[in-house]
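To begin, one chain is listed below as structure tokens, in the form predicted on its own.
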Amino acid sequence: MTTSPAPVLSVQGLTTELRTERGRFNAVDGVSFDLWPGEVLGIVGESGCGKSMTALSILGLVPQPPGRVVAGRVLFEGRDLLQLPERELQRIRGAKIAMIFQEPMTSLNPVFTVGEQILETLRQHERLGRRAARDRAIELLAKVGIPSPAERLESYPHELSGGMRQRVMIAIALACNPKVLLADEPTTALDVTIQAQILDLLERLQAELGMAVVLITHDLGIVAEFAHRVLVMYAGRVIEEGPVEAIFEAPAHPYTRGLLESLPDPESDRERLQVIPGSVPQLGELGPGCRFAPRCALAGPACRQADPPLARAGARAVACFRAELATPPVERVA
């Protein structure tokens, strides 16, 4: 990971709303990070936890209705992209920020073959002629490892597998060399080995072209292997963040915990894994307490009173009044 004065992306206070017949809700709620050049940052958490959400708003995807944006900035190259008229938004979307969406076959047009999709791309955001851009898109489908590659830009999505059209889409992804890519659960629905080679991929792309990475996923041991740092989400708020080794040798929340818990551990002795007990709140189902306090065999009075803050002490951060007695304490600020 290279260093910087500045970071790449910097997510301040980002807050997205989504409109439901039982009210209105916070699906992100004040979520704060900063992604260094070079940087692989790993935002983890249950579904429904507001990890896509927040990538989506980022870009300026979420759905309207019955989601919009409601505060925050995302500043990107001195810019707040969420200020910026939709038509700026998509010259910065897809050619300096891009994203991998979780369901290739859902993303990618099934009408439409695999290269005139990337030509899309290409005529989109880079001048290139037809022969250009063609070559291009060759170049682009045998750096991600599709063997053939003139010959596959004449497919169509169905006509290949779950793994080559999730190369595909990281093909698309990195046709105009983006600062920063936006990884949202990018090996879901394939088999254990397909995902290995799409994760080897990404780590040998990400390094080979110094792009800052925000890895999306529920699978800890993808943080552990591909990360730097970790974002820890539930119920729309950052709960937890770190440097990946310390927060997986010491975990300060009760939740990061309980997840940690839960992976299989070949050199313990335990014959069943950990479960957190309960689910993910719904939107209109928080109390005025902590999130977690209903799940959290730890949580005191002042847990169910109010919404713990998230406490910064160096490269480590947590928001949780009982840290201190899941780990060893963290030293905080004041």
Contents of the next structure:
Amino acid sequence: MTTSPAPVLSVQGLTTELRTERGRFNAVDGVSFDLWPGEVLGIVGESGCGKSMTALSILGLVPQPPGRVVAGRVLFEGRDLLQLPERELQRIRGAKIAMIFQEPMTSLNPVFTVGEQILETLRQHERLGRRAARDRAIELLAKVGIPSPAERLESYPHELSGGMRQRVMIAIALACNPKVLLADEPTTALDVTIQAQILDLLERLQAELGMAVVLITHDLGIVAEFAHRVLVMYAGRVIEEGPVEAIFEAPAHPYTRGLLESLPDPESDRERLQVIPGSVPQLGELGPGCRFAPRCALAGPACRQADPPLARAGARAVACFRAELATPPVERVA
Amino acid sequence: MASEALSSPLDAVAAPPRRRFPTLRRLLRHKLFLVGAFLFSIVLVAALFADLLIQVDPNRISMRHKFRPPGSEWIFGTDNFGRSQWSRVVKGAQLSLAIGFGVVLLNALFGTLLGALAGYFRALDNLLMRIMDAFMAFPVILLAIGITAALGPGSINAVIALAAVYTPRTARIVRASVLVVREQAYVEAARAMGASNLRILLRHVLPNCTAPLIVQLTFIFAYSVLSEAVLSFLGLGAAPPTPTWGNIIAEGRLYIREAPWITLIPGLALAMTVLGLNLLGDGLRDVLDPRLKVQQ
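Shown: the form predicted on its own; wanted: the form predicted together with its partner chain:
Whole complex next, starting from this chain.
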């Protein structure tokens, strides 16, 4: 992690509300984190824990209705993105903060060539001549490891494989040298071999361009390999935060521990994988206590009465009343 | 590290050999589409080269030659004033297609505009679509008659009336496609890359809505040719003696027993045009339907 005086992106108390027929609830609930220059921050959690919603909220892309950012600040270059008018946001999106999505198969417009789509983003944000823009597009495609980039400019998305399309998406995202890249499950839809290639590529580009990356994933393996710091989310909240090594070695929150234990371990001869009992609570039906309490083997009476705040200690933070208990290996209730 | 090493054979399965105009190729293999294209092109050629194809002025009256049946002298026979049916039907094709084309143009313009606004800006949806529904509540011909009655008869007014009558249908279709396309990942991706609403609508949403629109417009073309004939039959289109198919049929209906060819020939021309356009539309729908698009 780079020690830099100021974070590039600072999210403070971000809260995004979703209204559904069953009532309203906070899909993102008071999420705060700092993103430092050159850092890769992993956000992990199960489906529906608010990871993607956090990323969308940062860029003001929450579909509205049903969603709405109701509280918090997102500080970027001295401005609060949540207060900016749409026009200003459009200038930041893609130019300074770029985002890549999970579905490379459908994230490209099927009726335009790859080249036209790269040029579109380029010319939207930068004053470039036709020639210069084209050269830049070829350079970008080469940079993301696409063979014969000049020819590929003329290809339509359906002529490319999933891995190739994700490379094109990355090229588009990097077109204007963004300071921050929000990568929302960038490899989830890809084959394992392609996944590794795309991650290598992202890692290389991240180092080369010095941008900060927020990597949203449910895959702990990816986080372990690629992220410097990790944020664990559960039911809309950050429940644990810290450097990757520290968290993987000694997870403080029982949920994080559960996640790590549910990874297959090739050394172990256990037949079945560990699972966390129960499932993510419906956000509309939360009790007053810790959100993980109903599934937690360690939960005591205190856990069911109040939601534990995120308590900081050095580089780490955890939201659990029983954090000390969770740290040493304890027997698990099967 | 090395990006070159990253492009493994697996990844490079990328591009299948590029076929040019795959849609056109599939259209040319569609038999009914070809039949439709053939029928319609007969009418189209007649309309485009009408002035070369007719020797006799369609309005030249020659009482000596009235009620001549089709034959070697008069290909399509003559009517009650001895006017050349061939000249009148061919000239009528010109007018019918011109009107149909005008309706399609206006219809495409307003239908797309209204449909795109309603589908993309959800706040407008209810207002716009309820107005469209109100329009659609009237029977087509009745509404067209009402509008031409208000505007006065004439081919321009017929175009306006028919465009107004069919626009709600097109708007609906465009709206439905826009509703689907606006949720696509590439629209979200474009927004994440800083595209404005207008740009998203024009560059990303509408180009992906063209297939159903084209199909719809083909059918609208057929309907408007037919409806225009009805309007002029009722005396609400171009005023007689202008040779429109509707006018010819209207005049000929008095002599349908003695000289059936006067009504039969423009009737057949009308049927051929509508059938041709409908087959074209069906073929386009088969080929452009996204569900069938997967297999090349």
